[in-house]
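Presented as structure tokens, the chain that follows is alone, the form predicted in complex with its partner chain.
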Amino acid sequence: MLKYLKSIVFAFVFCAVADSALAEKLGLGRAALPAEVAAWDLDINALGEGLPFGSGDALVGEEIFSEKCAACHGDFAEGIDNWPKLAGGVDTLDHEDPLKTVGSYWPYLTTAYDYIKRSMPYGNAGSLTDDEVYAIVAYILYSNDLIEENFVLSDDNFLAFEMPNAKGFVVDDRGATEYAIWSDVPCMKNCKDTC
């Protein structure tokens, strides 16, 4: 009996505590350590936040590229077989089958750094040093005829580099261009001129 009473009291107290905790926080999980955040928080955004200190040029980049990337992406980043092409395609975006590459399509250079640093080389992601990535990005720009071979790309001048297709994007405008015109009462009979 005593035990029974006790547990009722306990349950009551517990509920009260749980309620207030629910309104705020549950106290689950633990604080992430700075070293843990540093290990995983590697993304670099379009403003350049997260871009590491370092530099590299296309000449150095070419060596690394031919060793670690060319097997799939080709010696000149032109792509082999069905593997992605990273160079070429300028002025093809309004053609049939446009060739979209880092040079012809990508609006931000930060994306190239971010992606190569975190996700390439394919099968050994995250293995490149910061300077190697600068050098590789420089080589890809060089392969796209966007810089000279001795141009040194660094955290200092990285954001100043304007990509050819930087202005080639608009935010989703389907609301105005599509939804507005595709909301009529649908036709049920004689919907097409018979041919």
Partner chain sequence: MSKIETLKQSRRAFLSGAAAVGAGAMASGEAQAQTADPLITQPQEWSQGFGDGVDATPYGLPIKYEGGVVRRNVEWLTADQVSSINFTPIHALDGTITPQGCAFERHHSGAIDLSKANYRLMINGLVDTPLVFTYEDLERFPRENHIYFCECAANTGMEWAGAQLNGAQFTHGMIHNMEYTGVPLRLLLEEAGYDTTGKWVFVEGADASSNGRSIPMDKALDDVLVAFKANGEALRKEHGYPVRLVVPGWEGNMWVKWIRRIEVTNSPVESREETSKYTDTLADGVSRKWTWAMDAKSVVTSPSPQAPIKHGSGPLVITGLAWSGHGRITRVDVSKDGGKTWETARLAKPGERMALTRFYLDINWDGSEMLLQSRAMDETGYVQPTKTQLRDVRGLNSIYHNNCIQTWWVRENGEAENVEVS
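Counterpart to the form predicted in complex with its partner chain, namely the form predicted on its own:
Below you will find a single chain and nothing else.
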């Protein structure tokens, strides 16, 4: 029986990593249809590509947040126990122990939308509609004093909203500026004179 299970596991792993041409040649599976790929292609990048049609405001978002998010994140997005705080932390990034929240740290609002859409609520990820996610994001912005409660966040105005820490990140240019310094052959003899 164990030998049989091992062969099934091997076949499954083999099928999972085999490219589509090999899978077709061996009669294993088929290439995904464009509609199937589109159903799983849910990512939203910092430029807003992939952002779905929809809208929501903080008042509706507060109700949804209370029902689906507050058990972990608190009624006011303040976090409960070790669950993340989503609000607060203004002017703490230069402290020894900064409070990194959506309002104080995250550079792109699209990151919040994408993460909530795919990963929340805990235990039922991916169950929120696009409008519910817009409303929850609006409530989180409201909890961080970044919008008024009647502000309607939508796909039309989403990219116009600039997060407070948008300029707090820099491009990682170590490949151009530092890697050459550290990639030379290390000195192994009489190195003191060359340092």
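Everything quoted here is computed from the prediction, not taken from an experiment. Superpose the two forms; the largest set of C-alphas matching within 1.5 Å is the rigid core. Numbering follows the first chain given and starts at 1.
With the core held fixed between the two forms, residue 31 has its Cα displaced by at least 2 Å. The two forms line up on their rigid core, and residue 186 then has its Cα shifted by 11.4 Å between the two forms. Aligning the rigid core leaves the CA of residue 172 displaced by 3.2 Å between the two forms.
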